[in-house]
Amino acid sequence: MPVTIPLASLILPGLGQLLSGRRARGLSILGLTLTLLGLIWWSLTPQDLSPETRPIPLKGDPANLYWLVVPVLIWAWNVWDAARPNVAPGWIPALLSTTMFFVIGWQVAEINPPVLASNIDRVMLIVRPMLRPDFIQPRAEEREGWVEIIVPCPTEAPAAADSSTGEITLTVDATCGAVGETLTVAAAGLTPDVPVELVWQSPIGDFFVLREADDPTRFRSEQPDAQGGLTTALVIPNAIPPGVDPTMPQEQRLYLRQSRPLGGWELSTNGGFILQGIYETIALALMATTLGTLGAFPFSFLAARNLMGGNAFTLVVYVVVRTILNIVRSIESLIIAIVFVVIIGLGPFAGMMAVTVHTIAALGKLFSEVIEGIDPGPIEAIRATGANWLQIVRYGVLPQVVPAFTAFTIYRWEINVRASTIIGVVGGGGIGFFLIQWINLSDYRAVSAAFLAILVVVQIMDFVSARLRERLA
């Protein structure tokens, strides 16, 4: 063997590979060496984050030069391999390459297991709650009052408020105050002995029980007098919504209410929610599935080869719909829901239309690679009788696909579910515009009651469609 090949390999890995002629393997060589040099300089790249605020060293250390080192055995055994092809072993590189990539995925990651096991009050706080799912309640009979606060004052306001409703009648020594200032309450009408829980209402609507101030694990209640009183004292939480000028004042409530147990169960109000959420979740999932499977059927006739590779004019459609529809296919569904939400607004049609706009592109894949594999022999005989391009599709193909049609319509509306399922954190309805609501106030057992609700809807769906697959198979 030339001394050059060798000595190429030397000078740049991979290129003795492509003078003797192996062009795969030598760039192949040349590319993971690249990808190898290129990630360490990655690595070595300064962070602006403080060790404090990031424990794990992750770009900036010089440690991390010390990987160098496989590179180099790579560049060497890169030059073995040149000198005496088929000899030296493969698993060498791919090794020194894996341990590598591991190591610094690791850091990539943030791996640290000691932050978790540092937490465990945090997750247990957590834990805790999502153990005691909130979807029924003992039955029981609700009274409430509430009164207005602003939050933060305006230029001026009265000196106290009271509002009445039904039997019970609140009094607060402010109308308003900012977040932070203590105001006094007194209500009478109350029912005595029954307790009595403190809930603020944000200027959006959204309801969340006031805590115990020296223990944020417990909710804050309150006890009556025996004639029905209750003087207390509270601080006003920070209840303005991101986005919001926090000077600009807000109109928020504060609400008293009691619950006298009166035997039996009931669906609780966050139960209720969760039904009207699984319902948009599986209505929503049911409408795109169907407008998808509408849209991804011309679509996939376009984007089959051997249907549309007669001539260049139908070869040029049928490159720019499969082009279109692998592009869409790539974009996950929450993201083109996070459009349609900003087109559209909040609500279940944006979240439709995003499973929907998915639904065809995946369909349209999934239909067309269908179309490919069928036999040829019915095109054949059909176009040899003289028939056009719709009557071919018409007794040459549909026949063959419309099984595989089906069961690949009825997985997809399983998958739809799912994505159902999350599409409303972003605005788009369904149960995940309620789950993330319960999220963002820490009302856990809210949570637990909806993941629960998830998956038994999710579980359910799998079963009922595996077996019509097994059906239509």
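Just so we're clear, the structure is a prediction, and the values are computed from it rather than from any experiment. Throughout, rigid core stands for the largest set of C-alpha atoms superposing within 1.5 Å between the two forms. Numbering follows the first chain given and starts at 1. Compared with the form predicted together with its partner chain:
After superposing the rigid core, the Cα of G272 is displaced by less than 2 Å between these two forms. With the core held fixed, the Cα of I436 is displaced between these two forms by less than 2 Å. Relative to the superposed rigid core, the position of the CA of P298 differs between these two forms by less than 2 Å.
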The other form holds:
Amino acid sequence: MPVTIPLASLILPGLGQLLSGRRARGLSILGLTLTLLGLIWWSLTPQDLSPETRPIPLKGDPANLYWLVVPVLIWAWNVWDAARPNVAPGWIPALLSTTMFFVIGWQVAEINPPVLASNIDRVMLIVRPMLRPDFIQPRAEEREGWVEIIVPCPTEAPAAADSSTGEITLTVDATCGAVGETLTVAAAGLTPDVPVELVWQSPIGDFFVLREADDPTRFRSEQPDAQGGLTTALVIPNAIPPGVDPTMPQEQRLYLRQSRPLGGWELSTNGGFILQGIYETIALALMATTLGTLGAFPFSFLAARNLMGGNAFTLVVYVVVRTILNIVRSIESLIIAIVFVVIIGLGPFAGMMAVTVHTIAALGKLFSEVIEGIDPGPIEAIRATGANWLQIVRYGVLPQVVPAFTAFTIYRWEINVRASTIIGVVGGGGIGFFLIQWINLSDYRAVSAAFLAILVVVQIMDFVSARLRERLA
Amino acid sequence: MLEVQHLHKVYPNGTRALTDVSFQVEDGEFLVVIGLSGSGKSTLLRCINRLIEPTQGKILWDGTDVTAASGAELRGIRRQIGMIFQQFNLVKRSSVLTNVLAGRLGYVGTAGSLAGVWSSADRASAVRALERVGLAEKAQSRADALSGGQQQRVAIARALMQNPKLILADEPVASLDPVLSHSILQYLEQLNREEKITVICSLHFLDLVHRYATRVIALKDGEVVFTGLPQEIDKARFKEIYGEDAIEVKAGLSA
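The block above covers the form predicted on its own; next, return the form predicted together with its partner chain.
After this comes the whole thing, all chains and molecules, with the earlier chain placed first.
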């Protein structure tokens, strides 16, 4: 063993191994050492904090310097390994480096288990509404009437308050007032004996249900008399949004609402959206699978080595098609959808195009592998009869691949239904389009109803797909 | 007449499969090609209808340069050359009838054949071809439902559909029971004698060679080491072709 080999490894980790012909080992050692040094350098440099960036706790901590012991030990081990090949055990650098990767990885991922337990009470905020999915609701007759009130009063007093809806008329003793002032409202035309809810609408359209003055946990509920009349007093609430000048007069509204149970159940508004979204999702998946399969079909033949290896030109086509399929396949349909939403605009068409493109790439690859796995004998025999390329494909290839193609297509349909549920999150239509809005609005009752609908559809698709594929086998 | 002139084949991996192979086949001959596995028999047969591209050399068939043909001209040559394979090479999932009809592909239009539409004349001749090999009642069976010997007979029917002037048979009986070997070879012999179809067939067993060949060429490491009549292969020649350690085995039942 010439002394130059360990010396080379002392100068540059892995160099000795490279020079003595152990290329994979040498490159691994060099790559590992550089990665470790790079990681330590990254953790030592302080983060350039601007207001938008989220601080990474690990960055810039001088204690990270201690990690240098790991690459130094590996450096020493590598000199030993260069001097005595196959003696230095490989688990030493493996253990050292994985320890460092795991400890730093734990910190970078900001893993903080106590948080899991400390905020457990927040869970109920989501779980409680989710236990009552908003899909159907008791049938009821909804009636309302409203009156406009200016808060606070402008310098010129407004004209007499003007009630709108025909059935319920509201009269207020003042057409304007400041926050905290008391108003008296008189209503006529209400349904007798059905409780009335008082709702305040802010200048930007938010609704606040008024609460009892002595018990703020309860909503106010007034009982009209037998003729449908009601007179009650209320205090003008502070409904002025943050950032708005409270001295500027704004139009606000008082609503009186009644909900009379009619018995039985009906589809709620959100339930209707869910049905629409689910139908869109299924239609989108069906169209994308059909178009995707039709698109994948020609590509799969062009991407099959055994059909395209004939001459230089077809081989070039094969390489190009194969490369494109591989690239497109590696892009999530959700990402492709973002591109199509930009081109086409929001809606199911964009989502369908994205799922279709992904299906073409994924099925194109799978189909081409089926083609590559077929028995070359019959193809040779058909070619020997003087058949042309299309005839060879039709008589030698198709009969061998159709069963596997069908099974893959059904399986893809199942995948596409799942992809289509989520594609709406980026604006691609379907149930996901509604779901993301409900999540943003914290409407967890609708969210849970949408989850249930997705669950049912996906389960049915799984079952049907499995049964169909069983039959083909 | 088929003339093979100075044929060379070197595979991309460097294997020299054929080296300077030259011979002639007169019309109506039953030429048997013998030699060890890997001696180049399959490559030679596939060069004749250009399933494999020769590296160098010429193949002339009735004056046409097969090696220079391409596209439609090459397919026109291929459709006159039937081919039979060791593994039968039927499309297993297709019906026997469809497999036989595929033999007509070189003669029919692309559009019709892609749609799976066949003329009644083609269908009738497919049934006749199956009758000829005794399998008319199996026409609607799936090809893989048939035994090995039956599949090879379907393959012969497929070759017949080409109205071939020449049949290339690449080890047609090597995957079959010795009992069935004679049955298959007798079909080929019948075609050779009655229809005057030239047959070039590679075989393993010397007793089959003696029984069916009108002439023999032997290949060793891609070179022709013997050309002559089957009777001329004696013990000394046999060792020359197959190597010192070879022992002659018989296919079994004699016809």
